[in-house]
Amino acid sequence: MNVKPSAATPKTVPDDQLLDQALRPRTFGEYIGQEKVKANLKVMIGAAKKRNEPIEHLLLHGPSGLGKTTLSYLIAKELGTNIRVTSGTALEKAGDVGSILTGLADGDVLFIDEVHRLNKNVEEVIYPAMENFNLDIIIGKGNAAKTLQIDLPRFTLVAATTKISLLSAPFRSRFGVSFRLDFYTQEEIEQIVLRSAALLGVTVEPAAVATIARSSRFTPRVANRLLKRVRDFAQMKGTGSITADMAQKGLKMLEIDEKGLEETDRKILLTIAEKFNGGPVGLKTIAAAISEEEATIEDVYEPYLMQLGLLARTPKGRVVTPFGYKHLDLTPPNNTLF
């Protein structure tokens, strides 16, 4: 099955990788939005350097695309110290997080991405690892089984996560400080893309700067992503500069509207709205009817559709909005549970 591109989950390839690192902040001056966030990391992170302290471990959460990533660079820069990547996935066994933690130096950072998906044998061997850093090993079995402690390096663990739910409650408890990403405004998706425009030498009008924010689903990640897109088709298409109507012809090229909605966005609202009458209908059949996984639906699209109003959750299954019916240009029915 062909699986079209999506802005709000955009597949990356290598020219698109390392334009995403170009254009990272450096400094927290440069880190648009999350004001409150970056507040308190400044107060933490400067408290721990007059202390000559490694911080507290910390806990970043919210929907992807948020920052995430780039505030854990942030802080070890800010802190003066190394920084180490990894994700939840790629952490299958104890050793590796053995050999990981072994190879860190007092006030290292360890990030560790979709901390959520670590398997309960790999978070148990961080447990000690946080409270005490120790690390403990199991040498051979039964009877003859012996542990091993090592010391390790005072370092900060910064894990970030798209779903805290899944974390279990022990391991949240041992996070020194745990921070929340909210979606940005309008008004700060147009400083990063004007930021980003200036990074790659792209003249964007004022005009082209607001559509292409409000489109960008108030995540800076899908911005830069339809800010390049965008550039493409300007080069393609017109002279290079990106105006209001090649912003617009570009961003229709790619099916997304004025609103940040692609293609599944719109067919999910269709088919609760045409099919089942509006709803109530369950995610199970609403992934059955599109041919889309549950989780995609659950953890892509409908924070979105949900934000803007558009599609609401009931405990007897998700429903279409006025403003959704408003939206796709359709009377709602006489049924509806608004």
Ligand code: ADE
The other form holds:
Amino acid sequence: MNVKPSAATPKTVPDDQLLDQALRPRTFGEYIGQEKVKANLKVMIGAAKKRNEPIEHLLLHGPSGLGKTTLSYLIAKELGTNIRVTSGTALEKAGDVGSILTGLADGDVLFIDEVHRLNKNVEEVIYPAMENFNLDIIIGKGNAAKTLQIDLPRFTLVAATTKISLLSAPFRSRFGVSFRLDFYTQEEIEQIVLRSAALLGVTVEPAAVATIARSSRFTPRVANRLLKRVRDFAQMKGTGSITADMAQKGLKMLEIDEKGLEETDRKILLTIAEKFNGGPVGLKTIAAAISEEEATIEDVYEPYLMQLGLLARTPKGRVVTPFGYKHLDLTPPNNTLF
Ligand code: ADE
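For comparison with the form predicted on its own, produce the structure of the form predicted together with the ligand.
Following is the full complex, with the preceding chain placed first.
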């Protein structure tokens, strides 16, 4: 597989990102979890290869950090094709996507992350490209403008989004298939932590693996990040090997609790409970109250708080659930919606 750099590929990457790449599974066999998605993909890829055709355009959705990018690399690898990686924010103009599309070869995978952020001009180029493998180029302006149609290679668009609801119905209908990635199980995250520890060459006690996994928000990216931080802690405060004690103390120092909640999660819950009588309260108000961006609260914090059942979304706004109150060690008010 050949990975071409694109607008979305930074020239320098921080150490942690390089390490993330080193921990990334290289084959479907190494990829732990998301069993149904993997099984479906294997069938699609196998059948397309037998027919000597590219696979249909594919939409991957679900919370961030669950492996959508990793899966797209594995799809290209399994197909034996090149992958071109970019994102909805990097593609600003119709010309940006035009030059990428014309540079693809037959069967190549084009991966667009955060596809809900594509602007209208770019979407309009992508529609005919997805449907008919055509690129319409407008030359000139006003009355003298002419449309030139270029044939494109038969590529596969793999698009990823954390917000499928923001995609228009016509755009969504152009994908042959759509898969939702779900949070991993405790056991799957434990396997991922063990695999990553082996790749990093660090020993880790089974109880420490379980502790790290419990605090990982059931998200591989978080699990790997915590493993690396706890490894640093063990190196500085212990012998270097990750014991249960080192894992617990390391996570405590990071202010991550046994459910994986960090300071901002607690701030969100506490603010709704204490300043807004448990809710319902709008996202804008919460964001202003804790000085955090709305998108970050919505994309990063809320999905996990809802998954745990500590927070709920109602038509009138966010509310802390009785379970959320229990986690905060607070008594719910009488007027709670539950
Ligand atoms: N690292 C990150 N995600 C992974 C996964 N799903 N399986 C194995 N290693 C991973």
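Numbering follows the first chain given and starts at 1. The shown structure was predicted, so the numbers you read here are calculated from the model rather than taken from an experiment.
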### Message
Let me spell it out: two rigid parts, one turning against the other between the two forms. At which of 253, 89, 62, 210 is the hinge?
### Response
253
